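Shown next as structure tokens: one chain only, the form predicted on its own.
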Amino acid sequence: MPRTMSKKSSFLLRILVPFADVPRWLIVALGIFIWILVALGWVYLTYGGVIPPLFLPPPGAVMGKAGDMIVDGSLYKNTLSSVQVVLYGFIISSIVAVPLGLWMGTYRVVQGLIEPLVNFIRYLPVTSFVPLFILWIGIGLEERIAVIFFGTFFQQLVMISTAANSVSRDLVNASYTLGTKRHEVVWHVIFPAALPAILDTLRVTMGWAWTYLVVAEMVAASSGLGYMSMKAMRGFQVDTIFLAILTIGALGMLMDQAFRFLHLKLAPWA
């Protein structure tokens, strides 16, 4: 018995060490446990009568609403519309932000030119620009993509610039010694060295893109999960609102796992 207790204590001490390796089965078990805990809490609060259905719908009501919307095709239509908006806005933002961020973090001249403007714009609320985007671009897909782009681009630019600026100067100097030309350093040395941090930046800002989805679809949209949620709010359809929230969360988790996989494939050394 004392030996068993000693093994348990040793295991607990080992997994509580900062940055210590933890068995894969434990990570999976903890992930499952937290979801079971959340589900049980939801069941207790709703079916136990702690919170009225008007404020927190029971799981059965949300699942029933999901079944109805799957059958009539509206859930698929709204989900596809939102995925399209988020991906278009995020991809366009990333295509521009990655090279510009690398140059901004590498060349002080580019940093001096762009950084003051970027640091001013990235603190501006995205919601205040929605009426301007409607005025400038019009109502439609382009306006919603512009909201996602505006909400993610300037944050990406600063984070990618920081990643590029953090690359070891010894690595750059060594590349010069080996014959790398100065105009080749950005893409042949700095970009590969900063790639793990850039992928992390894209992963984080993808989450921000999804948070701006409701903002993008709250005005003059005819489809999308944000539109579905805003429309349900007007009719106090809380089960539909929760369904939209859960769908966005599930899509976000899938994309987060996709970025984790991409990180392992493109930057396995990190």
The other form holds:
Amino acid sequence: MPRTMSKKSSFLLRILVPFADVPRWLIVALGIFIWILVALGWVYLTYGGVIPPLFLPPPGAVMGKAGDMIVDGSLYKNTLSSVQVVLYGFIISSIVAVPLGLWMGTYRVVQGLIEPLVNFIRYLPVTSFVPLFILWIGIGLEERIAVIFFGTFFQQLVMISTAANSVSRDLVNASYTLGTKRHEVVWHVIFPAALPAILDTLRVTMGWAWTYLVVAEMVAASSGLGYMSMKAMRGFQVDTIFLAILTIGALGMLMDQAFRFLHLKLAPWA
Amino acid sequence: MAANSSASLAIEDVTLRYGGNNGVLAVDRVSFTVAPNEFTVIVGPSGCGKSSLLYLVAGLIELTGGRILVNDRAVDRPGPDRGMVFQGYTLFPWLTVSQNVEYGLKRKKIPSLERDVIVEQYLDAVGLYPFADHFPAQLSGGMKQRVAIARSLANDPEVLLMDEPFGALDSQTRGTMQKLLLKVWEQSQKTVLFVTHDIDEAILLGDRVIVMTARPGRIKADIRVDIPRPRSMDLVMEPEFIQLKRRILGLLHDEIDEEH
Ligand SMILES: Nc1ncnc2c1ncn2[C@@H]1O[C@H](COP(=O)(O)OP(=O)(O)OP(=O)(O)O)[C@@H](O)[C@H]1O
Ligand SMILES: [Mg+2]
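Structure of the form predicted together with its partner chain (previous: the form predicted on its own):
Let's see the whole complex now, leading with the same chain.
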């Protein structure tokens, strides 16, 4: 690794070199710092009386609510229900989108067939399909899963297809000269070559899946974090809404870490 | 090295035009034959169609006219009988060094124990056995190219196509690689088609040097190199080497001057 800065230059100068490595402890410290900053801001705005509790509940109220809902088991029940919806929708979507996206990116004919439809559907607002899903599927778990699926599948398809299509042609050519047959290319070359990008796509779309949760639980749900905050909205229980939001965010962070771990295990080279 | 097979190669009136009838004429009615075990070097100005010619022999692109025969069989698709080392890096990034070398052997369904022996043998030959478990991203450019060469050779192709394999290397590494390639070639006896920009390299390695014209690529000269083997780097000082080099440089400069 070429060093562009001399050892003598100050610490501040060194960490501001573009793309420079920064000590691990600093990254952790920065991550904690930003949360402390947000928490302090929250404390100041609420307990300082800047914003009335009707609009922004103080941390104590949200924590008290969390305590209540943990004790009576409702936070756990709602969380479990939402995780179930998101995971089912996301996994079903991914299982179809990964192979189909690989074929789309590899075979122009498959792309020619599917892309015009996908590019149309991709821009339709998911919300507008909720009444139709209720009409077609009913108001059970399946309907909520369908909403998540609809929100993620078409985005995944386009991103995975692009990843497959950007695989170096000479990588494929090299595999041919080593005896790979045409029909083997998708599995032996395109898939592993695109795997890091596919994992990134899954990680990003997992985030999007969570953002559709409230849409999915807006109507016709009787549990879930989205449902919980919708119901709280009617009673102006801002602390409950905050609790739901914080829980969704925490779960998202957890899933993100899980995907980083998965990347490390499945694609250690990239 | 294992006993090897090698093939004769016949390029007959081969023409290549990119992008339909009004496209770029890259290769224009090129004909030559290469005997089994012969080391043929192709030189020519940049963009004259050298890579294109190798891609045609590999069967990776379709020719516009003429035909290419390997052991009297017309080339119509790529296959492991024609190995290729590419101008850019083409190692599989998701496989370790040893898995890269093993790749073609797996496609051929060679049993695992046998594969291990072959992989070790060729990694040893290119001096990369200690890096067997590294990923390509952890290697230098020269090391990557050595793995690519080992990967092609381990697959035991009849024809070896090499597109400026040492182009990105510094002159020292390049010298080591040339020696290595000659050693391996002398032991394995393959038909080699080798593209380079470097005239010293061309004379040092080749049984003959084919000089191509600027685009569209045609054959300008086909020069036999009658310097006995084994050849060493010291040759570059010998009068017969210098004479040959002058001649080839002269031919090339004519082409480059005409372009401007
Ligand atoms: N895929 C392509 N589509 C259209 N034209 C191409 C394509 N590939 C190459 N060409 C054209 O064909 C000509 C020959 O290209 P080629 O890569 O064979 O040259 P080269 O002799 O290998 O050059 P270099 O020494 O720089 O590697 C070039 O002028 C280039 O513009
Ligand atoms: Mg080239």
